[in-house]
Amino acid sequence: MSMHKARVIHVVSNDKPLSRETSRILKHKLENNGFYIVDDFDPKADLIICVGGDGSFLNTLHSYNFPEIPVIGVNTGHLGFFQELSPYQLDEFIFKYEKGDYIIQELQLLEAAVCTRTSCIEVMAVNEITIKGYLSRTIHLNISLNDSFLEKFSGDGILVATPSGSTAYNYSLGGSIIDPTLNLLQITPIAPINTTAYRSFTSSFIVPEDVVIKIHPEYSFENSVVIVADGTEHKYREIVEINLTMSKMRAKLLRLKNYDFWNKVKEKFL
């Protein structure tokens, strides 16, 4: 069979023994069905299969810079919210994939322009971006929506979540679960201080997708801000402004046709 006729699939796995073994079985099954497997990222691949947990899924999207290629996950981790398949479903998946019996779900991505006095750095996330004080110090943030001042936040920090990130850290902080078909962003406070000295909102805000969330930090001791994108921490000094917006980029998830978000929520959280 020529490589041209074979559909190209990139299989990526974390280092856990169960993931490696699942990956080996998966590659064998795919090759037996006439697929061509690549171990290194190929921009011409038709599909990326990620074997691991939700962390592996997020790492895959970040390390390949949110590729145009659809991604599907095989869950060998704990929660497996993004991961569509269990290891026992490999044959069913290959059968359905061959038939075209799937849908492509587009995930909205969040981007932050982190600006010092001299330059801006772009940070991207699938789930959330959090802005915290260095060394867990209380942070003071002036927050505006477009050009409308909202509040001077005081507390541990704030989190901005996409709909798909609403079930992650955002949910742990008491934020709302948002259906991923809705186009919006959620701003959730992290341990807000609400006293006579400091007045902060104590619940989430839901804002439309075209809003620019503008954040101006106020410094008292340490002029550093920690920005965490999908669990990866970045420390920046001398930040003047952070602008968070819904990205024009999308990540593509391959889902089997029986996928239902609220069933998944019920199954994973209740």
Ligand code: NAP
Given for the second form:
Amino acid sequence: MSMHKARVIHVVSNDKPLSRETSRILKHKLENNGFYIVDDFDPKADLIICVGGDGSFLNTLHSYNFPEIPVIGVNTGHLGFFQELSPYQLDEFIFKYEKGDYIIQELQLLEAAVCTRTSCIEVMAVNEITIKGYLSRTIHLNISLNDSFLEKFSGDGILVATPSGSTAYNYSLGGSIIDPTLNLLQITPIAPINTTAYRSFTSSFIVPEDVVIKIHPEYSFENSVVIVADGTEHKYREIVEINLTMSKMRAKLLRLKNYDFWNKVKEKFL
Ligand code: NAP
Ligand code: MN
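Switch from the form predicted on its own to the form predicted in complex with the named molecule and print that structure.
The complete assembly is shown below, putting the previous chain first.
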């Protein structure tokens, strides 16, 4: 029998017992409905279903290098902001998926070119990229928007959030919640120093999606800054410039048709 298109599903799960059990039940249900399940990444898969929390969703996108395949999550984690389904909605999901009763939400991704004197490394993120001092030191960062100098920031660091990352670490730092249909980036200070010794902005600023945020670290004590992308830390030596931009790449998140961002915010935060 030939395999019909849109029937190959890659199921990923984290190691929690509830996730493993949910994933086992899900695979069983999908197979009973004639779907073909793959356990390893397959670029020809039609859908990736990720069982876990938001952290698992982020891991899935990072470990498969931001695939073009749509992803939907089943929430077995704590918060599940990206995770569209609850474990009790598996039948409903299969029913709606077969009918094409869903929407695809495109998530804008953030990209940083982290440059030393000789080369640049690209770092991608769904939620945010933070730039902090190594060993919890105060960091001094010259921030420019395109080629226009904005400020010398002093403090713990800065965070650059995408709209869909605005509800994560950004929100804990007092940043604004951004409707993900808006195309913009938010720069949020982390413990900015604002004294006669150092003058730093103390609130977030919001810039259009086509701006290049340029960071030039100023080294007083230690030659390293730390770059954290979606919670994963990267340490580089002798960074001279970091250029943050909105990526042309998008992640595709499958959502049920009744998905509403602000309802999700109310449901998860209030
Ligand atoms: P984690 O430490 O378990 O994440 C912290 C919390 O952030 C979890 O409850 C997670 O949801 C939630 N979260 C992730 N993305 C979100 C989003 N877009 N909107 C709302 N909440 C979101 O680590 P993780 O699960 O690997 O997630 C990595 C993220 O943690 C980072 O991207 C960063 O935004 C966030 N973080 C937050 C703080 C803070 O608020 N002080 C500090 C460090 C990192 P689940 O429970 O469903 O996993
Ligand atoms: Mn988590």
